[in-house]
Amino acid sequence: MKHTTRMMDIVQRSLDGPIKDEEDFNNKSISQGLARVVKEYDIQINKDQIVNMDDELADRVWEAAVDFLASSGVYCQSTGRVILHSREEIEEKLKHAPDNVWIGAGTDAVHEVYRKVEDPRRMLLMGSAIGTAIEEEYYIPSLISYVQEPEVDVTMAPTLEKIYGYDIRTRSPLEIMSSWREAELTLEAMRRAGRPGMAFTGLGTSISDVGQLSADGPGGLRNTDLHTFGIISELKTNFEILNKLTHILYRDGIVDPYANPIYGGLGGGMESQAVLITAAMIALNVVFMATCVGSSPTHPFNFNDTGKEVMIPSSLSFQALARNSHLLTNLTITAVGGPGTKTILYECVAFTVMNTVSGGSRILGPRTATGTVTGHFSGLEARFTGELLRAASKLNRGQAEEIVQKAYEKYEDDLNKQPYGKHFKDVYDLKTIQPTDEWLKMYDEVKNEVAGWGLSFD
């Protein structure tokens, strides 16, 4: 096992760290702590501009985030104690963070690398539904619709709506069965698509440690795959999460956790949100030994991250991370629009262009229809995202800002209307696993339109 000593250190800190009431942690450590550093480091955001242009502001966000994390730590719900690291310890651990990793096996392996702000190298694309539920009969064809796309580098399976007709119950035999079924169907879909070594991340169907650990091994999740788990908002963990991490380390797997701050909650508005996203990504490496760190900051009402109030702090945060560390960072496109709508395509334009010039190393999704509507996703959105990644890598921030603003104007009014689109079976031919003429025509129209904005798809 790698990092045995470091894992033992984390466990020890979770057992011996300062005792704190969780409500006290929420109010004082998180909310008041963020307010303090936002004021001390003079974090003021231009709310009319989506793509950050201010390098000095990005650097102050970084300093504020390290200061905040050293003060707040990560709360362990299982022990009621805080896992604390000093500023010096945080900075030392970040020096040893990976700046590249090979994902997948054989000819399907891909190389994820640290990217700078305005880096001309293309980001990796995890093209997938990011755990959106679907009926089992459509599971394999829907996943093939992603895996068959040349622009897709890695994937994440949808989740099963039911297992053998039964609702899935957490920490029950049904959860274990569903986790194994997810792995089996995913491997079969990749085999049928001719990409058996492609990495996938999992296991989305499983929430608890029981389900995930059971199918993380021979016949299931492989050590060349991405081993993913989330921490609790904001900056919290428990023994179930640490159990997942320990198992991944013993498996010598690629540790790929995520933290999803909630806009307007404990993290407050845009300024404090930018600091919180940055601090959470740092914590994923310092506390959870991440190979790659990810986020999908969430709007509390629309459940997306394609609104200005989330994209603005995300751009600033990712630039802070890219300028001051070599972390492998990724964002998930969680969109309101669904398949068969132009809304989702415009959301992909804005979010992908913003993330590309802000220095991310991988983009996930798009998770369409906010990931909450069964079967509302398809591989065509991922194809478009991959094409956008190549085009956006040729842009500077000024050019990107103009394109992002134009795209945002196209879907801003739709964000509260829930244009969730259509089910996979209604936008793809189930025999050929190709998009319908109607869905393809819509994609071509938007692609041609945004090409006129300065995106070169050559």
Contents of the next structure:
Amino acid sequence: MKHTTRMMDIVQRSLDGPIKDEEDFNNKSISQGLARVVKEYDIQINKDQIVNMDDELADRVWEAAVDFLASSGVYCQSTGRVILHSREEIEEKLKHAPDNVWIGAGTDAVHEVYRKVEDPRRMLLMGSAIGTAIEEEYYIPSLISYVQEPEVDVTMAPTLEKIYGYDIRTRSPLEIMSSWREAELTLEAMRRAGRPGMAFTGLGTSISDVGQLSADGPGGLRNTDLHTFGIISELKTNFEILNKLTHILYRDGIVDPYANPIYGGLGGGMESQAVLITAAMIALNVVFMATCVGSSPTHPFNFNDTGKEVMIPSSLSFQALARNSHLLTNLTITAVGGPGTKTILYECVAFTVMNTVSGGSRILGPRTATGTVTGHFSGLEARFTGELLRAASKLNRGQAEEIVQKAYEKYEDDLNKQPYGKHFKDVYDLKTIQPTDEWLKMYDEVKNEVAGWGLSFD
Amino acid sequence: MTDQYVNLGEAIKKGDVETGVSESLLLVERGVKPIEIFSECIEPTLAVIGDQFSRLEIFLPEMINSAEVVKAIQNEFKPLMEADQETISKGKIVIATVSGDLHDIGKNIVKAMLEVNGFEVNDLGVDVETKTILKSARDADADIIALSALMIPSLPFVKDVIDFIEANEEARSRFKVMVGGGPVNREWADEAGADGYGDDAIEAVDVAYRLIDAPA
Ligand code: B12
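Switching forms now, from the form predicted alone to the form predicted together with its partner chain, please provide the structure.
To see the whole picture, the full complex is given below, headed by that same chain.
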């Protein structure tokens, strides 16, 4: 539950909490704290298997995460203090976390619900390249390519590469203009696609608090939309982030933040990553009053989350969350492949199937070509992901594991080859906003192939 | 590496500061010169550690701990070898994520890799203003300014640093600028007038070596 009393409490904790040097927080609270609980709770992962099958292990990861979070807290860079919650406080707050929420307005509204491990209900799809940049001229057509897809439930806009031809600069009038422009163009694209009430996550192009909040209100981001912000990895915040949250509360917006732990970074290897992802999702609710909590754990050299090193802890962590809380959780597919490659399609298969059987309420993406290549995304990958969500919800973990492994074999060797594919304009007909025959053919081929692996698209 | 260095090498790998320092002092007592300890043991050990991280056989915390051991040894040796300092340090680097940008993981990895490769790195943190970057580079007497930017709206601030240096003859003769991070690529870096670009932390080290050797 979110309210201003709780907000005041968080702000006061950030002002009164224990003083700590940031490097100490990084090295002792995070790295050593994780190492401690991994040992104490005997977290050992079978690295041959991508989808977790061990319920007891998932429960130990949960216990480890709560223990770890109660000792580390969340570091506030603006005050140099730690926002601490005891184990009892964490558990009490989680009891009041929402287990469902309506997102969007009118006939475009969708219901996001808490899902269990192997839950037969389809996850929601936020069909989007999740903030990847694109040139202004392709902004609306590229966005329509997503929102016109029936499989897409909610969306997030791409980010603008420039504003009226000029470079965008954070914390300048250019950022505020780009923030308004993003809202304006996104609402326009949804109107044109005939889905004006669909929720979108915002705002992506603007980065600072003033940039984001300027267009969060009448004419811009609506309270039925998803209001996002990222906390700083690992488990850190600042007043800019808390400013965003405070405004969202008064707006009665849906709080939809995320935390992206980095594999091999301060959080270390797979075991500690599983604990860290879990703790970060808990913190998003306990400290930031999130309605929905999300993550896109990232590989430090390939910048994706479709490799084994990241999918394994993600599966385990999401099962820990689904078995021990009723949080509304989401993961982002951040893939190396781009449009016009089969790589991206296989990555969608592996990740979507892994996530579906591991719990999780909504999937985001796919963020293609790691989200860092201007314009390399298209609506067809999202259509495929939506179809996969439906097919995967009929599977148990054993069946899922087989499919995930088969798909993984298909792209494993591409992971460090940057198969970034093509620009939107080269895989879609810009007049009809439909995929080119060549791109459609690839999609058909992969869909047929994976149907043979036991994914039923009927 | 000869037998006498086994314990020191192990201490660095394990991130054991105490043993690292006591072992290196023991070696000095036995008559080994600090500079030899660096070139014959510390540098090769760190190279192995950097390599292991680039294959993700070890992770950032381990790499940071190893760098901590070496920093402690460096401090211990300082009075013994003022004259040799220059030879130990490969060069001084000031690193920062530019204004408005809070992404620091890439920068931290680059920093750790540079440190284990013998560079002296002064980390200014994230969201650092152009003025502060330039002032700190002067104060630290840096050879290289390394800038990280992860978002397109942060790119103008990278360009600002380069432009400010370009506009000032003294700064131009003192500092090389290397850049990296998500939206930065070779083409952008060339166009912006950066002296070097690195795709990842591994390349960052190669670029730093190249820039240190290049004439100003
Ligand atoms: C983790 C992450 C975050 C974390 C950052 C935590 C932290 N402590 O750094 C959090 C959650 C805070 C975050 C927040 C935001 N993020 Co972010 N984030 C990412 C993500 C997923 C991974 C970045 C990362 O750390 N990669 C791993 C590291 C190791 O890679 P790297 O930084 O590139 O560094 C390597 C190389 O580039 C190189 N390198 C890096 N620096 C340097 C410097 C030199 C000199 C050299 C030689 C080399 C070099 O070496 C490194 C090691 O190999 C990316 C998407 C992606 N897949 O990359 C988005 C991404 C960068 N974020 C993005 C956005 C939009 C945001 C937000 C604005 C979202 C929002 N609306 O709130 C905020 C902005 C906050 C702010 N003010 O900065 C966008 C940027 C899009 C754009 N317009 O350019 C991206 C691309 C995602 C996307 N498609 O939307 N984010």
